[in-house]
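Single chain ahead, by itself, as structure tokens, in the form predicted alone.
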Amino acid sequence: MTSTATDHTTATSADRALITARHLINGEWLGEADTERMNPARPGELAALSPSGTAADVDAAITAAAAAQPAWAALPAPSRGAILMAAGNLLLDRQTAIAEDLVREEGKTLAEAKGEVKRASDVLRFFGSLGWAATGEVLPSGLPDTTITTRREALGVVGLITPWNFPIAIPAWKSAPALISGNAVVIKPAELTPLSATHLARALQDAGLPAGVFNVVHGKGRVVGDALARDPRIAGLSFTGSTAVGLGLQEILNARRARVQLEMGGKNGVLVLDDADPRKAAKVVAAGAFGLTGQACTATSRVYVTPGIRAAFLEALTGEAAAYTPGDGMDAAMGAVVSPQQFEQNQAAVRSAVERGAVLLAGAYDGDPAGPLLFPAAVLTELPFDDAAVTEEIFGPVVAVLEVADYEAGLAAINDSRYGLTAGICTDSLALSTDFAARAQAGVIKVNRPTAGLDLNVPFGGVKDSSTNTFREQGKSALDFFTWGKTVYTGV
């Protein structure tokens, strides 16, 4: 295991609480921090150390949490909900200075981390209040003096792997389930955004969580998430990222009949149609495509629009993407981008589609990925429906739009994705928003509201390629997951 360190949290000049994330592991922080993350908005300034994990670092952390959950399970559940509870209000007491990190490392707006804190926080509060709710059902026997009672009992041990985008939210909607569930978790969160998920440990730490019964690993994915999903001491596993990393990971966990959930890429359409209002709909279009700088798998990637409101919406959306101007995320209308890697791709893209005769209405693909990385929101039209800025998941502020010829050409086009996570309609028509609610291949459905965003205690995930699409995050659906079933039978 890489050597013990106790200072965990080390000021800087500007007096900053924490800026070296370590490893958590039978509640104690370890790990020599040997990586550095920079702030996207400001090149130069550090946002961040942290350690690189390795396989022993996951098996002690797998070790510590097999120990510590038969204790965790047996205590009572509105006990276990408690320190959730408090956990979530540490977050929310502590939100300002979590909010200010998340920005230096991820480069997302301080409105934007300061929501995100404070999602973390609700979620915490919403399962830990679940530690007082009914489970299990009391169902009729056909036999005589025969009671039949259901139960939902814990996994184990099991792992998160979480994504950059959503740096403390994620970390919390898989872990808060998890633990009111009476699990234990190893959780590796990603290496671009270690202090978010340090910030959710130490709440969790504070609170009064018994030591092993969450841990961090941080590091690469191929060495931590690759020990995770091997060990078979995990007995699921939770991954949100991209498309092509989830299937790898669900072929290992399949091959030793693990459990596994997968939320992943996302290629989100908008269908507008003539009877909408241009304005409101560009409005509905740039909040799911150009808010959190694009950088969510719900955003709204591509749009359909019939004839006779394309070019007012187009005019519209234009000056909505002027709007969202880039800059440090601590005072400007949209963030950094989180990485030069995420940045020359958005550039890549954008510079491809105009090669291949795309029209650029908005935006800009010839900004230096060494200087801060400012992408600036980019509106395509002209583009065949096949074009790969249509079919291909960008991760940026980019949105195409098309025309259809009408709504059934619309919803068709919507369906024809390998992704099905969001999909929404700007329409006044109550019929027609019915039937694409019936109709439309994807997993959340949005009328007049952005794609991206989904209210807590709701289920979330997709179709296709973008999930499992056997078990939802968030709410109470999230529990089935991180449970298995029982029936029992019992007579007088």
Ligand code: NAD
Contents of the next structure:
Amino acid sequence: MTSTATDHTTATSADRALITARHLINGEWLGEADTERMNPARPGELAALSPSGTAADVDAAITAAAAAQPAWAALPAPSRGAILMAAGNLLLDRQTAIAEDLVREEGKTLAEAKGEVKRASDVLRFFGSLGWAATGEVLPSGLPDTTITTRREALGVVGLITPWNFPIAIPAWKSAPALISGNAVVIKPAELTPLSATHLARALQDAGLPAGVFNVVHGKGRVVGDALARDPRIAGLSFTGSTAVGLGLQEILNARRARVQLEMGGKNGVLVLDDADPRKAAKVVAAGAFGLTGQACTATSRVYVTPGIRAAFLEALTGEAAAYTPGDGMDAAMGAVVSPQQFEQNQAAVRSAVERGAVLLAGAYDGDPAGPLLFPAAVLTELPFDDAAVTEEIFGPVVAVLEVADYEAGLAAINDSRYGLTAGICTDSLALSTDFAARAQAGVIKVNRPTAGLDLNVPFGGVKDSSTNTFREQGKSALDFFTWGKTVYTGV
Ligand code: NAD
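Same protein, different condition: the form predicted alone was shown, now please give the form predicted in complex with this ligand.
Up next: the whole complex, starting with the chain shown before.
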């Protein structure tokens, strides 16, 4: 499909074929694509079609995965890695076409989408290269003529459930460590973004991944996701999404003592101290709050400022907000909101804060959820610390700015949250930034850098209601979730 608008009532069958996602089960593309996904920036334009999977589809996918997994695990790890690296190269070859599909189904900007496809490619190549890396240790024994080694074994068949906001990067950063470790995968992508995960599946298949090793079942979370979580053949489930859904899945997996990894919501705060440069701090906060249309689990959504910098910082932040003008992601500075429901959620959050007395320095909340879902970047201030706009995840380009007396009060405010994914500080003080890194309750700390955005080689995850806080994602740490450890004594 080209970048020209395609009205779904007039789309040719060739157009429709190009935007049709299907289940991938045992190497076969299956399912009647009966679910329409519309472009959030262009009402009436069809962005994707996908099948609505059933528990029977999940059963078939797990059966295929269970059959394929032993041979996959038996393949030398460098050979598994070569397939992942080839798939990563294919994603890069196809970067622009995939990114355009991603913009149409999710709404983010083309630059963000291209960056995300590049990330997925890099992730596949990073984990592919680990096919050559050592995974165990050699330990001394107190016994004579005895060697002790540790091994990491694949879990078997793993389930992955992913959200819409990074619709190809998150499937890639869960699948790649699972596959390089010798697991077979059944993934349920988000309903709103079926095409992006399909591109990942196609690249893996085209790179030579054996049939059944990677399976995709599209459909509703409470049908497909639930069936995946409940199947006793799923040895581990890795989920990214909302806290409410994640905690429900944890109960299901805990009940049968299967492994579960949850990456969930966030309400990420930044502390801006008097000694910071207000313009630099405003750029850091704006990038974290409004980049990706604020639709990132790591987005900045609350800022605490000390009195001496408050006025200059607010002026600079209001100026920054104006630069994030929303539009069709194909050519806008800020992309569209993903769905009418999310758009109304953003509006309600800002409107109710204003009704409770907050001052809206930038933004508006009067758009039509039946039109293009373009929500201007919003800056709220003059609101109490326990306002819902300060405590609840909004998942939109909305930031609340509150005054704190000093560093200690700001740190306490940052930590006064049910979430703990990322936290930031803007300061020139090495002493305070070091103290903040030690005492802020979050899995990722950013000093003078936006809360959103991480390199692919670093451990990622949170504390409190943001994460299971057991196994980290990304980097080499990601291998821990998808493997189990064994200690081997060998005597001669
Ligand atoms: P969501 O929880 O609604 O959906 C996530 C996935 O779970 C989707 O594939 C969905 O179909 C599935 N699902 C829904 N109900 C289910 C059920 N009952 N059983 C099994 N699966 C079910 O979240 P979303 O709206 O897609 O994504 C936004 C949320 O994701 C935000 O809360 C955001 O903070 C979070 N998120 C977290 C991270 C992180 O790494 N911590 C990253 C991105 C997004």
